[in-house]
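First, one chain by itself: the form predicted alone, in C-alpha cells.
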Amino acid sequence: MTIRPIIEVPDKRLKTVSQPVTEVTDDTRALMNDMLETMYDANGIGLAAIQIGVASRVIVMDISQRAQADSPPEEKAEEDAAEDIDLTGETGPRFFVNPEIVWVSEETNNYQEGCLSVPGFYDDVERPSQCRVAFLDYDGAAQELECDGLLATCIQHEMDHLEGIVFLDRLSRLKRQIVLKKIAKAERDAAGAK
C-alpha cells in the first residue's frame, strides 16, 4: 500500500465527473488499498479517488476513525495494516466501487463536515439523514447497504466529489467566498514564505 497525495481545493481536478469502473480488478483493488491507507495517514474517514487524482468512481471509508481524529493514527507496517481490514465492511473500512444512491430519506439532518481537500475549514451541511446505496464491493460482489447518521452523511459526501462537487459547493454564497479567500491568502503566505 501506498500513501498519494491528496488534491486541495482550488485544484480543477476535484471538479471532475468521475467515470464508471468497467470491472474490479486487482488494479481496484490496489488503489483501494493505497485509498485507505492515504485516508488512514490524513486522519479522515472517508476518501473519495478523486481525491488522489484518480477519475474513477471508487470511495473508501471508516467512520470508526471518527473518534481517532483528533490523535495521529498508530504507524502498523504494511501487513498489519492489510490485516485490519475487514472486507465484508460490517466494521472497519467499507470500499464502494460505482456507488449510486437508490433512496433518500425525505428528514434531512445538519452535519458539520471538513474534508481532506479543504484541510482546516468545517461547516454545516444539510443532508437527507437516510439513505440506500447500491454499489460493487471490494471483490466486485453487487450490494446494497441502508445508511444513517454519521454513515449517510458521510457516504452522500464523497458521492458528491465523483460528481465533482466539494462540500464548500453545499454552502451559501457568502460562506464559500470567505473560504476561499482564507485558501488563497494561505497560499499566498505559503509562497511569499519560500
Ligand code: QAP
Second form
Amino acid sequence: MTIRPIIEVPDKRLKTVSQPVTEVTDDTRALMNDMLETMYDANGIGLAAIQIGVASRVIVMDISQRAQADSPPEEKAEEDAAEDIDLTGETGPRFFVNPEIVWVSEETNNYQEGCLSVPGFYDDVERPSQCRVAFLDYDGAAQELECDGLLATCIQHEMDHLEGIVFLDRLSRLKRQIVLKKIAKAERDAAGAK
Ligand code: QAP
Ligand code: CO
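Switch from the form predicted alone to the form predicted together with this ligand and print that structure.
Then the entire complex follows, led off by the chain already shown.
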C-alpha cells in the first residue's frame, strides 16, 4: 500500500466526472488499499478516487476515524474505546465501487463538513438525513446499504466528488468565494516564504 498525494482545491481535476469501474479487479483493490492508507494517514473519514487523481467511481470510508484531527489524544482514546463496543456495524473500513443513491429521505439535516481536498475549512451543508445506496463491495459483490447520521452525510459528500462537486460548491457563492480567497492567499504566502 502506498500513501498518495491528495489533490486540493482549486485544482481543476476535482471537477472531473469519474468513470464507472467495469469490473472489480486486483487493480481496483490495490487502488482502494492505497486510498484507505492515504485517508488514514491524513486523518480522514472518507476519500474519493479523484482526490488522488484517479477518475474512477471508487470511494473508501471509515467513519470511526471521526474527529481524529480535532480531538485531543485523551478524547481520541475514549472515542476509540467507544467505537470498539459500537454494535451498529458502522465502524471499520468501507469500500464503495460504482455507488448509486437509490433513495433519499425527505428529512434533511445540517452537518459541519470538511474535506481532505479543502484542508482547514469546515461549514454546514444541508443534505437528506437518510439514504439508501447500491454499490459493489471490495470483492465486486452487489450490496445495498441503508445510511443514517454521519454515514449518510459522508457517502453523499463522497458521491458528490464522483460528479466533480466539492462541498464548497454547496455553500453560498459568498462563502465559497471567501474560502477560495483564503486558500489563494495561503498559497501566495507559502510561495513567498520559500
Ligand atoms: C468528508 O472529510 C466528510 O480540513 C470526509 O485539516 C467530512 O475526511 C463528510 C480532514 C465531514 C461528512 C462530514 C479535513 C482532516 C478530513 C481537514 C474528511 C483536516 C484534516 C476530512
Ligand atoms: Co471531500
